[in-house]
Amino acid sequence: MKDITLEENKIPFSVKARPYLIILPALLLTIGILYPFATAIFYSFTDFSFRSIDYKFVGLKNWITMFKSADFWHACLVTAQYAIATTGTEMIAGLGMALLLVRESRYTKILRIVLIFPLMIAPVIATLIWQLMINNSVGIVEKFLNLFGVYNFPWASSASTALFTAAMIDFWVYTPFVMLLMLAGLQSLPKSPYESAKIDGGSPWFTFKTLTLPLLKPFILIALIFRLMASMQEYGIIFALTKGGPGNTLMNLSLTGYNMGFAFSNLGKAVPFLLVLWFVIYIISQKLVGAWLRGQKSAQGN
């Protein structure tokens, strides 16, 4: 035993200390992230506002308010409307482009360099040029529709079209990033499915039904955890295009988070916003993350 003890003594302390190192910075980006959390939700019992350093404890009073709120329940109608109008149409869209430049040609690989253009540009500054796009004085868009008789379009300054026209700028600018991942599954696809499909006579729609679609799963399970995630949280193009308007048409659990806190100094209120947009993201995250891992795991064979 004596024996023992030495040999450990004489391991040199960077022996030792390597897996605390190893760990360490995974322990501090654990700290990084939890303790933002900690902190909304004690503020979340607090009266806490920008205007004054103190404040008090109040208990369930936010939550209990934020529930009974019409705005709330109106902030999470919109955060839906706009999560499904954006996500689904993006998914379907860049599906379809990358299925249409999978083949490899001169025209595609073109194609495929124009369509990713939007996605250097920042939301806001996309938000700005569809703006100057879809003005009714001199936008390009308004004087394409006047040639079909359609003259001064609401676009986002009436409530009924106000959420189409974000939607469309979203679309606009996400598509590519769908496109993307959909090119790099297909791409990736096995061959030899396809060549027995084809000596078996199998048409276009039953081989993209029974081999594409299941094979391309895990990239659309991805696709769409990063797009709905994303468009569940869009802050930036309805922000730049109308501020939440007209009236609070467009007022998503985001904005109206971000007024009280800041435009109206009240974080206490606040707070509790963001953490119900958090929480269901959280929720709807994991289950699609579950969805693939078990999508890869059947790929496997496990």
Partner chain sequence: MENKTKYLLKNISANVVIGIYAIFAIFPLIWLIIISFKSDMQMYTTTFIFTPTLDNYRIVLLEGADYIKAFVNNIIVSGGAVLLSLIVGVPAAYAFARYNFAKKEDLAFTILSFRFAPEILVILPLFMIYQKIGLYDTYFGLIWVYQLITLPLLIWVLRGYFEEISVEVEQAANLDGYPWYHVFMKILVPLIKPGMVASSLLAFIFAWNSFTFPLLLSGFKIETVTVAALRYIGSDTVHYGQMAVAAGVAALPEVILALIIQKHLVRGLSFGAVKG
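Switching from the form predicted on its own: structure of the form predicted in complex with its partner chain?
Coming up is the bare chain, nothing alongside it.
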């Protein structure tokens, strides 16, 4: 009862059950919210819509229709493009900025605080701010581009530049997130390997490649997991920017599912889109978390 390090077989049931009882309220609260998630899977096999209470079982029809539709493959492509474009650039810029800001000086200390402001701002609000900047009649970016002879850059209103615009806003919001984690990683690195590398006269690039990068791996993986998962599901930025347009340029899986569900009030058809998204995210996150746990274990073994 009073000692939590007792041998397991001597512990009475009341003590054994205690951790589960302590966790129970938290679990119930989340399961209550995630129960609808389970019913969603059921609805994907029905023609359920918000318009009427009656629905019937349609088997795999919704799934087959989805896999045959061009909208689905387009949404997959947009999801992948957006995730790769944002995560890729954010990881590189975040790591790069962290390497530059890890040097101790008065102004890097201030910048480490100031540069994370964008991260604190809701993505939807960030989109609003950028719309004020890139607006073709009053935006400061337009006026800046005019100096170089560029007029009326289309930004979010053209199919060829909309993805770039959305990705740029995402980059603005989330690069500080990667930067922050990388800084934490860099500051926790052991000093001694660097000293011996210096004595051996290794070039900075060689030191970075053979020392910093492997040592940073757990931090890189964590940042990658969070950024990849979130950007695959991005909804707020795209919704606030163009609601998925122009046309269907920015319709990723999240927005397509939302449209099917709410605009066309067809839950049965909407859910498969989101389940595919969830499944892919689940598989990727498991792989990445697995790699991270293996890294942690081998680090502890040393």
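Since the structure is predicted, the reported quantities are computational estimates derived from the model, not experimental observations. Numbering follows the first chain given and starts at 1.
- Splitting the chain into two rigid parts between the two forms separates L119 from I31.
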